[in-house]
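Just one chain follows, in the form predicted alone, and it is written as C-alpha cells.
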Amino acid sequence: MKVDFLIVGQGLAGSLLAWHLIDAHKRVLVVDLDEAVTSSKVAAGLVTPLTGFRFFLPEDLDRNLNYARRFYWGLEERSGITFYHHSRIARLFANSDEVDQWKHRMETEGNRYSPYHAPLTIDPELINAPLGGFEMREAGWLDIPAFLEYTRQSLLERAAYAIGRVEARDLKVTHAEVRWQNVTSAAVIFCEGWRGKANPYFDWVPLTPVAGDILELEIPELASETRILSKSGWLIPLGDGRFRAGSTYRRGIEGSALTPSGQEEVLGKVADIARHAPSSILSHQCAVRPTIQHSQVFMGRHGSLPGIAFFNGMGSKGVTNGPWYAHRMARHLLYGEPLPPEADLFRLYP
C-alpha cells in the first residue's frame, strides 16, 4: 500500500493535520492504538482567549482563532454535525491577586483587551463568587470527541485509518521513502500525545505527562445556565442540568489510575463555584496529556531524517491554535514552507 503521509495516532494533533493534507488532495493513512479513553477523547476543549491567573492575551489569538473557527465551521457545513458551541465564559475571580492582575490588565491594556470581556452578571444564590469577576467574550467549547468520531468515520470511508502500533524500531526509513509492515510513504508523522516523550526519534522534545480528571454531572439547580462556568476549575454546560467538570493535574502517567481522591479534587473545585452539590456523578474519566511549557506546539522533520516528523504539544490551547498550526505543518510537509520560529523543532535539536 503506497500512501503520501502515514500519520501516527489520530487524537486531536494527528486529526488537524489529516483534514489539511486530505484538503490537499494528498493520500494518508492514520494508524491509531483506538482506545476508549484518551486525552483528547475526555479533555475539555475550552477556547479561552484570556488564559492564566494572569490572564493573558496573545498577540495572535485572533490570527488562530479565526483560523479555528472557520476550519472547524467548514466541517460542521460537510458533516451537519456541531463541534465548535460559541459562549461565553463565566470568569470568576479566585482570589486578590487576580483581582489586582486584572485591575493592572484594564489599567495599562484595557483597549486591547475590550473585545474580549463585559461585565458579570450572576445569582448570588446560585453561583460563589465573592470577589466578582467578568465575561469572557470570543470563547467556547470544542466537542472533541464527537469532532475525532467523525474524522475516524471520513477516514475509514476513504480506507485512511488502520487500528494498530507504529514502533520507531519496526520503521524501515531511506532518503526516497518511509517503510511500514506493508505500507510505504513519503514521510511518517508522529502525533503520538505523551507517548511521544517514548520516542526515540524524539524523546530530546521536552515533553511531560500530566494525568487529569474529569467529571459528567447533574446539577440540576443549574439547568438554566448557558455560560461555561471558570474559577479553580470549570464547568461546562450540556444541557439539562448536565456539566463536565474538571480538572486535577498530576505529573507521570501513573497518575492516570481512576481514585477517589481525583474524583474528590475536581468536587472540590466544582464546590468552589456552584453553591448546590451535584445530585450524581455520571462519569469519571482520567487521561494523560502531553505537556509542553507555554503550552507550545512543536512541529517539523527529524533535523537528520527527513523522512520522520513530529506534530505534538497541542496541550490546553489546541482546540484554538491546533488548525493553524495544522495548516503550517502541512504546507511545509508539502511544500517546503518555513515552519512558525517559535514551533519549529529543529531549533530544538540536539
Ligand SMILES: Cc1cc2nc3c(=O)[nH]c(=O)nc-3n(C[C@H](O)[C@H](O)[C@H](O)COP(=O)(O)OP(=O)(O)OC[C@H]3O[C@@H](n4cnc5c(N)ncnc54)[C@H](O)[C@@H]3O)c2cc1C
The other form holds:
Amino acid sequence: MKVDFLIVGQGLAGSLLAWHLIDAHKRVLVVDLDEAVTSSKVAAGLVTPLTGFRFFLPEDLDRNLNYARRFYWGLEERSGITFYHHSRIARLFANSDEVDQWKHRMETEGNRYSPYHAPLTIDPELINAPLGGFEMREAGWLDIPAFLEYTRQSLLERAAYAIGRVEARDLKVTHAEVRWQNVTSAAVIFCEGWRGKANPYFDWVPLTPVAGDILELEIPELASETRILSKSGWLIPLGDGRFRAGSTYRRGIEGSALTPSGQEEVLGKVADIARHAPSSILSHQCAVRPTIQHSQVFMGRHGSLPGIAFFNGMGSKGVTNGPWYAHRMARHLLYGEPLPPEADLFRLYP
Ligand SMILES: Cc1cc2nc3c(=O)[nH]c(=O)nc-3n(C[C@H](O)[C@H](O)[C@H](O)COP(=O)(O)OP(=O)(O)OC[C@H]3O[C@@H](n4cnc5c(N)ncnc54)[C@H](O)[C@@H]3O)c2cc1C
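The form predicted in complex with this ligand is what I need now, so please give it after the form predicted alone.
Following is the full complex, with the preceding chain placed first.
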C-alpha cells in the first residue's frame, strides 16, 4: 500500500492533521492504538479565551480561534453533527488576587479585552460567588469524542484508518521514503500524545505528561444553568442537571491513574462553585495531557531524517490552537513552507 502520509495516532492532533492533508487531496493512512482512555477522549474540550488566574489574553487568540471555529463549523456542515458548542463562561473570582488582576486588566487593556467579557448575573442561592466575576464571551467547548468518531468513520470510508501500534524501531527509513509493514509513505508524522515521550526520534523534546481527572455528575438544582461555570475548577452543563466537572493537574504521571484523591480534588472544586452538592457521580475518568511549554504546539521534521515528523504538545489548548497549527504543519509538509517560529520543533533541539 502506498500513501503520501502515514499519521501515527488518531487523537485530536492526528485527526486535525489528517483532515488538512485529505482536503489537499493527499492519500493518508492513520494508525491508532484504539485505547479506551486517551487525552482527547477524556478532555473537556473547553475554549477559554482568557486563561488562568491572570486572565491572560494571547496575542494570537483571534487568529487561532477564528480559524478553529471555521474549521469545526465546516465539518459540521459536511456531517450534520454538532461538534462545537458556543457558550459563555460564568467566571467567578476565586480570591482577592483575581479581583485585583481583573481590575488591572480593565484599567490597562480595557479596549483589547472588551470583546471577551460582559457583566455577570448569578443566583447566590445556587452559585457561590461572594467576590463576583464576569461572563467570558467567545467561549465554548468541542465534543472531542464525537469529532474523533466522525473522523474515524470518514477515514474508514477512504480505507485510511487502521488499528495498530507504529513503533519507531519497525520503520525502514531512507531519504526517499519510509516503510512500515506493507505501507510505503513519503513521510510519517508522529501524533502520539504523551506516548511521544518514549519515541526515540524525539526523546529530546521536553514533553511533560500532566494527568487530569474529570467527573460526570448530577446537580438537579442547577438544571436550568446553560453557562459553563468556572472558578479554580469548572462545570460544563450537559442538560437535565448533568455536568462534566474538572479538573486536576498532576505533572509527571503517565497512563490513566484513577485515584480517590483525584475524585476528591474535583469534588472540592465543585463545592467551591455550586451551593448544592452533586446528587450522584456518574463517572470518573483520568487521562494524560501531552504538554510541552505553556501548551505550545511543537512540530516539524526530524533534522537528519526528513521523512520522520512530529506534531504534538497541544496541552490544555488543543481545541483552540490545534486547527491553525495543523494547517501550518500541512503546508510545511506539502509545500515546504516555513513553520511558525514559536512552534518550530528545532527551537527545542539540544
Ligand atoms: C482531564 C483533561 C482535560 C482537558 N481539557 C481540555 C480543554 O478543556 N481544552 C483543550 O483544548 N484541551 C484539553 N485537554 C487537552 C487535550 O486533550 C489535548 O490537547 C489533546 O486532546 C491531545 O491530543 P493528541 O492527539 O496530541 O494526544 P492524544 O489524545 O493522547 O492522542 C494520541 C493518540 O495516539 C495514539 N498512539 C500513541 N502512540 C501510538 C503508537 N505508537 N501507534 C499508534 N497509535 C499511537 C493514542 O492511542 C491516541 O489515540 C484536556 C486533557 C485532559 C486529560
